[in-house]
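Just the one chain here, laid out as structure tokens, in the form predicted on its own.
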Amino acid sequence: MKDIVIIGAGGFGKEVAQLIKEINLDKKTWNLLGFIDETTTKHGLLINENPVLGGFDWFAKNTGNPKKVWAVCALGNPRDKYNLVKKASAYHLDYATLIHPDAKMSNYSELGFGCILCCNSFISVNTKIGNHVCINPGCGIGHDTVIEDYSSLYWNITLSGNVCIHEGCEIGSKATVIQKKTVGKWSIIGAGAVIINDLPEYCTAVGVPGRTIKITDHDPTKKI
């Protein structure tokens, strides 16, 4: 089995660490060393069984030839994950792309690396998924669908046909965005909202119909 950690000891954390344990069951694949956090009064707890093994000095001491440790980061806020991704690119990882043995996708899609696939969740045929997206149980992605980098589905979202989700996007559970729309990059769609017009950068929207009620240039890129 290949070791891995989850970056990130907190709910989505211990969420992603049951999910290793459920890919296990159906075929013995990671070997779960623990947590890194850097929140420092972490270290040392047992989470669910699972150790918080400390920050990110933690890679410096453990991993490198001929030894090799995968992580996936655990963080559902799309800023704070860009943010800790690139902290932690020093340490020159492997990422993991983790998918429940209950979700379904279709062999003419394409999924990045350190992406969370959880189970349940379905995605169609023909879409292009980025790296580190978090796609959390119930989800439909419908056909010819693009979501990139860093973006973020909470629970029971709905996706149609030819839907682009850019960088960073937010998706509150039980939101739906109809076919052929866009959503904007670094944008936050609200829980149960319904997208029936194009969304703009960095804009946050809510209701049914959605619409946005505000825009906040929350771009994490420009802070590097």
Ligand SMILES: CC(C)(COP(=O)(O)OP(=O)(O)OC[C@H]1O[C@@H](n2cnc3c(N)ncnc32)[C@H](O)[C@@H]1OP(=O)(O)O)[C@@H](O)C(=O)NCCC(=O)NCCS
Second form
Amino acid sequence: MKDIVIIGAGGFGKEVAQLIKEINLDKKTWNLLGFIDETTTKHGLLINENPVLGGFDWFAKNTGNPKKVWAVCALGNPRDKYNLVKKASAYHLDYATLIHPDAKMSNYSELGFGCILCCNSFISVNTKIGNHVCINPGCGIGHDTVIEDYSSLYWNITLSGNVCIHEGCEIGSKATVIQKKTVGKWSIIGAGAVIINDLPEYCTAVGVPGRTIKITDHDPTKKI
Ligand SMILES: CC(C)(COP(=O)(O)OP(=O)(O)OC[C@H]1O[C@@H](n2cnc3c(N)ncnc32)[C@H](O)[C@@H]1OP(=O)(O)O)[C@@H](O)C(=O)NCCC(=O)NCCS
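Follow the form predicted on its own with the form predicted together with the named molecule, if you could.
What follows is the whole complex; the chain from before opens it.
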């Protein structure tokens, strides 16, 4: 069993703890030590039997040669996720990729590190998924689709074949992107939207058919 901590003791963090439990029921893999969260008021709490161990300084005291602890960043919002991963980079963590036993992924597809693939999601052939990508339950990812780092797909999303989701996109529940469309980096797609055209970077798009309602340059990689 490998020691693991979940970064983020919020709602998605709790769901990821449950996911780890279900992976272990299928095959004993992870020893979940608890959550890491920078919110000091959560420190010491038990969340569904798992303790909040502390903030990032916990890594300084509890990891390193020869002690190896795996981590996974369980935040939905891609900008928050990026900022936390960046902050944690000082600790040289090994990121786990968690795949629910009831998720399916083609052997001809790639999934990076720090990814979370929830139950009943299906990843077709020749897809390429980057690092720290979250795919919530019930999503379908078509052939040859690319999803870049830090993107989050909420529940029951359909990405058809040859779609390209650039870095840091946040896609709301039950949204659909039809085949061969590209979504620019750090964009947000509202719940239930049907995207039938390419979307620019930094946009928010909603509706059926999806239309851009605003452009907000909220690219966290640009922060000094
Ligand atoms: C799109 C979204 C991000 C909101 O963005 P926002 O920048 O806060 O926008 P606002 O709430 O100010 O809404 C702006 C306009 O878009 C409309 N709108 C917002 N979300 C919409 C949606 N999903 N579908 C259609 N219209 C939507 C609002 O009614 C508003 O319209 P108006 O200007 O005519 O009044 C949010 O509504 C959304 O859909 N998020 C995804 C939530 C989700 O899937 N969560 C799952 C977590 S697991």
